[in-house]
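Read the single chain below, which is given as structure tokens and is the form predicted on its own.
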Amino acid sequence: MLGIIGGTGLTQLANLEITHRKVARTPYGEPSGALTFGRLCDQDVVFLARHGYGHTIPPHAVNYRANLWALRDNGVDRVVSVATVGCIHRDLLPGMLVVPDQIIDYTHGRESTFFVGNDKPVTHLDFTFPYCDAMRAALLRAAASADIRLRDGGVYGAVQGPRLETAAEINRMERDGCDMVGMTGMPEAYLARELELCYAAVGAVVNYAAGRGASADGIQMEEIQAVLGEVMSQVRRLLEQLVTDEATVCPLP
């Protein structure tokens, strides 16, 4: 079953026919909210708002382990993670969607593995390619079918938040090879790998990163809000196409 994790601007799926909600319990505490089960274009899906349904949980305080565990424990085997990002690369523009293929992790202090405790062995997993190729391909095909402009590939720079970045930090990230910046990409992607979930992300570009383009003199939150509604309508169209496409049935990584 497909699980959808919604970020800023996607705290609910208006096109989801809700069947029931479930308060999940996990060995790692409570997830961000109740799991919402429903039908999207006649396909079963589970939705979870990463920041809570009232958007009250900041990026560094999200219980990523509980979120992923709860989804897997309730029958989810593949996940689409939706997150807003700021664009660093000149080919990315506000209003676009992007399916990243790499990550650089700048976060710190987050619970980043399930393999902790005296009863668990030290475990190292390959993370050379952090996203599920099959799910990435399914998203790209869905975008083409729905005539949605979407960039294939890019490096997601995951920062701590909740503050926005300085222009100097964005300059450093560009030198490191980052194409976009966001606050929730890690450890979510790696935890999905530990649980053997087929996981891919959709970046919804809502602003230029600090010191770039219209954000050269500062990031204006009202400009983000102006873009957010339109870009999330594209995300909803993409998800509708995805669940009606046979390509959503992908093997585990």
Ligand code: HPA
The other form holds:
Amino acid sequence: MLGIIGGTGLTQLANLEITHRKVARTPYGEPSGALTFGRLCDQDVVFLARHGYGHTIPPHAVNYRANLWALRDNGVDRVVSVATVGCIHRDLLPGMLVVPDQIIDYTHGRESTFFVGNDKPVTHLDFTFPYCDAMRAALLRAAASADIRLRDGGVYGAVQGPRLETAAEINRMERDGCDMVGMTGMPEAYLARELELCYAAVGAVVNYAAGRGASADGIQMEEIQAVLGEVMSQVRRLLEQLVTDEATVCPLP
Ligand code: HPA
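Can you give me the structure for the form predicted together with the ligand, which would complement the form predicted on its own we have just seen?
Up next: the whole complex, starting with the chain shown before.
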């Protein structure tokens, strides 16, 4: 079953016919909220709001382990993770969607593995390609069939937050090769790998990164709000096309 993790601006899916909600408990504590089960375009999906349904959990305090564990424990094998990003690369503009293909992790102090404790062997998993190819390809196909402009690929720089960056930090991130910046991409992507989930992300660009473009003199929250609604309605359309395509590719028995 498909799991959808929604970020800022996507705390619910308007067209999801909710069947039930479930408060999930995990060995790693509580997820950000109850899992919302339902049908989207006639397909079973589970939705979870990463920052809680009231948007109260900041990026560094999200229990990423509990979120992914709860999804997997409830039948999820594929995950689309939606998150807002600031754009660094000049081909990215506020209002656009992007499916990153690489990550640089600048976060710290987050619980970033399930392999802890004396009973667990030390485990190093391959993470050369951090996202699931099949899910990335499905997102790109869905964007093409729904006529949604979406950039294929890019390096996601995951920062600690909750503060935004300085202009110098963004310059350094650009030199590092980052195309976009966000606060929630890690350790989520790696934890999904540890759980063998097919995981891909959709970045919704809501602002120019600090010191760039319209943010040259500072990031204006009003500008983010102005873009957020429209870009998330594109995300909703993308997700609806994704599940519709899946139904065509693998018809239900
Ligand atoms: N920086 C970090 N995270 C973000 C940004 C940003 O500019 N925009 C949206 N999420």
